[in-house]
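What follows is a single chain, given as structure tokens, in the form predicted on its own.
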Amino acid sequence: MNAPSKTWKDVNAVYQIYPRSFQDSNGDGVGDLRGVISRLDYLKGGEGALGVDAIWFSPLFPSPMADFGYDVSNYCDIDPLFGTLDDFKELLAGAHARGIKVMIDFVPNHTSHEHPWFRESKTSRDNPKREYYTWADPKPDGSAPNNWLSIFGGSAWEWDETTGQYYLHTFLKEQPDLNWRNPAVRQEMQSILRFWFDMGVDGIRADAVRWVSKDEHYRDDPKNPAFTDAPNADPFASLLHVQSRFGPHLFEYLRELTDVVEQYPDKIMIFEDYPDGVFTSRDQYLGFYGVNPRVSMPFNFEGIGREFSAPSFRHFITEFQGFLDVDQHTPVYCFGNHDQPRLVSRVGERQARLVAVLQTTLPGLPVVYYGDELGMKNGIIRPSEEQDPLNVIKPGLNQGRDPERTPMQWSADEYAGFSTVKPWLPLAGQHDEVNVATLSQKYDSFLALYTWLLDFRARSDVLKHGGYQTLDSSNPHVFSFVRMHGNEQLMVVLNFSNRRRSYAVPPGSHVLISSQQANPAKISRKHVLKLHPYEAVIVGQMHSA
């Protein structure tokens, strides 16, 4: 097998794999690299394959797993839980043979407290690695240097008795923040990128980058005037985090990383960043796009948690597309990931099918979270089964991320074909029906819809490279847009309402695909598209202007 390699500009979609939950190969209840290798044909190349051109792995590095791999103790190896570097090289070779690009997570803001750098850093104030991390003296009363908060709760500062200073941790205390003002740290990060690119990795997803630059004077974050101290309010929201992140050198530091990316042919870096109430979306996005649009771009997560309505989705997509430079900027739309509730659980089953059509027909690079192509729902995790520390650290806020990280459902077997033993997290419900083996036999399943959409996108120059234009900007129920490339065009029509809706289409139009395959919308003789509730369709034209 030797499938032709695509450039990133031709990749139809990225598929995110949470490695603990994709496929267990050795019977320990935890997913691993050899499990992924055994499932590569499902992703591309095998009979009935999903058909993605790239995969992205959540962290695989050695880690104490306080935050499930985002606390890295060695950036240049594979955690034994997942396998070995040789396993990863075999996976790379197998993926590349099928024409699949491989992207890995990169965690530049912090390490594990067990990383050798931090172990040295905390031995004394004059250790050469001391300046690898952010250390500060206490206030005269002995309290923390400022009021910055940890996302995981409490102060972002942890006292170290040995050296009589505090160290900064934006996340868990087991995840000390690196000091990016130190050129040696930035050089270390660049070397890590070279290590993986030299091995053959095709892309980097850069985690939590907004925190790598902070106010150098450690000024307090101002209070959030809109915060109310309700029982279910997250104390982290009590401050406006304008000093503890988005510091003055953020884009400068990121540019140094992308300079490394650009030294290799056809590599990319995607920055994790969420919409922020403090900074305007336009300035935030364009700041990240301005780092180096030839090889890097930010995610667009605005579709996660947004009101499910035509005006809401039309607004964020039209606004976003409107300020991008179509010749330089690559949109990366993402409607689900390992930190957010499952798409079906957020919006509903028919609505999730609509989102599938929307995502795969928008410009740029869509990212699909594993299991969303099956319509998997959040798992129900009892307190005794919880693995994620968030619900323990911040009780009552329901922020635990276990429900969206449950094992991939391959079959109706006892453990869904994921493992031969009880998995590390319980299976989500209905795995006897919602699984690859069962859904691959149904022409109107979630899996069939995604497979068709990804195949169509892979073959469509209009969807991969075409322009975008919003239609009918005031319709309260239907969001529609057109994609154009040369003399070809496709119309996408999405009914966000729970009632049937009619929508006028040009003469000569015909329905190419519907999110409701079993009963697709029809076009009347008067050129009116009759949409079912929550139906999305792609409309082609016999003759395009």
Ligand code: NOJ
Second form
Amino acid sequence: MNAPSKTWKDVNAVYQIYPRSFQDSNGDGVGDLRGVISRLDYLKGGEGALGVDAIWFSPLFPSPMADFGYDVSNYCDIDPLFGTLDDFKELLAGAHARGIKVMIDFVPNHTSHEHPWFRESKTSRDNPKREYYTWADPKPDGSAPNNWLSIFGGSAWEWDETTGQYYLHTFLKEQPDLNWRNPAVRQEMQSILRFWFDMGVDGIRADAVRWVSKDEHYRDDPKNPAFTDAPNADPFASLLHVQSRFGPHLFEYLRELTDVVEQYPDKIMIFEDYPDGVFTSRDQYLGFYGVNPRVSMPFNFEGIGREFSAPSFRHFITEFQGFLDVDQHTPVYCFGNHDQPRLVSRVGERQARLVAVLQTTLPGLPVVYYGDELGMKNGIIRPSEEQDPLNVIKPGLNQGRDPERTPMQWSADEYAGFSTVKPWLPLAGQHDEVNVATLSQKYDSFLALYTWLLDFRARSDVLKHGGYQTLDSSNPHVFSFVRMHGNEQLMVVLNFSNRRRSYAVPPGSHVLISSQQANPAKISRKHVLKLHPYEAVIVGQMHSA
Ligand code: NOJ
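Next up, the form predicted together with 1-deoxynojirimycin. The previous block was the form predicted on its own.
The complete assembly is shown below, putting the previous chain first.
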């Protein structure tokens, strides 16, 4: 049977741009849309371009920036900090002219407390916008309606003196949760999607979707029996969040959104969802894929934060590939984003290069975070420089996300070519070496590796459309798999250990690329691949690419 045509099936990768940090064009120290326009050639089409087929922007919309744009005060405009709608349209046209698709963020669970809907909603209990949000009476003793917790610290309920009720906020108190049980809210959300699709936007990353449906009776979340009250334990983990999220209507609501997506040709929606212990990953993933696999899919974030070892990575990938319906479901492997410490800082440099090879050779639609292609590290942020409120409201847990949001490093100039003035966050360091201008001159740099991999993937039907099979499933040090399409096969061999390892390959094999370009593994006359510590290679066969 021929596989049904998948949406975005030829896209080699999505590149995430955190707009505050990509390129400043107006000298205010914050990135903006005209800055991105000036860098489009880097993304695709220019000499030595990275070569990505799609970009995703974290929120660009008007916002008081309590959560740096994830607190939206107008879903259908651009924040003046980033530019104007006309700038956005110019960017869209420029991207499309280069064959780059544009994906934007969509924040359906909550708005800013300064959104006109919320301003109205809190004026009185009978305001027409009251039911746009989640309001509830206090308990008889005046305390919050239930024990639900905010991920960003403390109770998820905030008291409103004017109307004598609490409102729900899963994130900051400046981010009140919308009431998705109200059909008017769902209509609004669908209109917002139409607004952007009509303009020509190609895809949507849907934020924090698991929370849009909650228990309608506001029942307490049960205690987490595994929680230990250690000094660095996050109190949010003291409960099992079974009532406050993944409510009974979640997939139905998402389906209403994907019905809109499907009304337009070649558009997609990627759901943000992290695995957790409450629902098995398998059920979660299949639930999200079940919404509408033609146009939507969840991220797979399992490679973030798990043990860096061959058995651990082999396990999650083999299991995930094993329960997907490969003809229908598009995996979206993601190893870094604006909420997670930088890949290099989490796993190390050689290990991060291995992850680059892994991510760009797995099936589906890889999503790469800006700066990871340079091997950028976490920035070191002094308390006086902190921007993200998380370290202030959850002290001692080290959850602040500034380190992974530092300015893109374009050159060895004072502000790394990002800006002409001191940027909103300090540079991550080593920018005299770790920058696009310098690394693009080095054949063995991180950037050269990513550029090669993305170009190869763009041209490879095996990598974009081929099947997947795990090899050698009990090797403690080397994770390997094969991708196959028609008569073509590529073998990917990843040495997760800090020692040299040997790995038998079929006769006629040759190394197409190594993650350590300066000193790639050799294949002996006895067909044994001699891998360096943490080395990853793509092995071709005589008759393959
Ligand atoms: C997930 C986003 O990635 C994160 O940055 C944000 O703070 C929360 N959702 C709330 O919107």
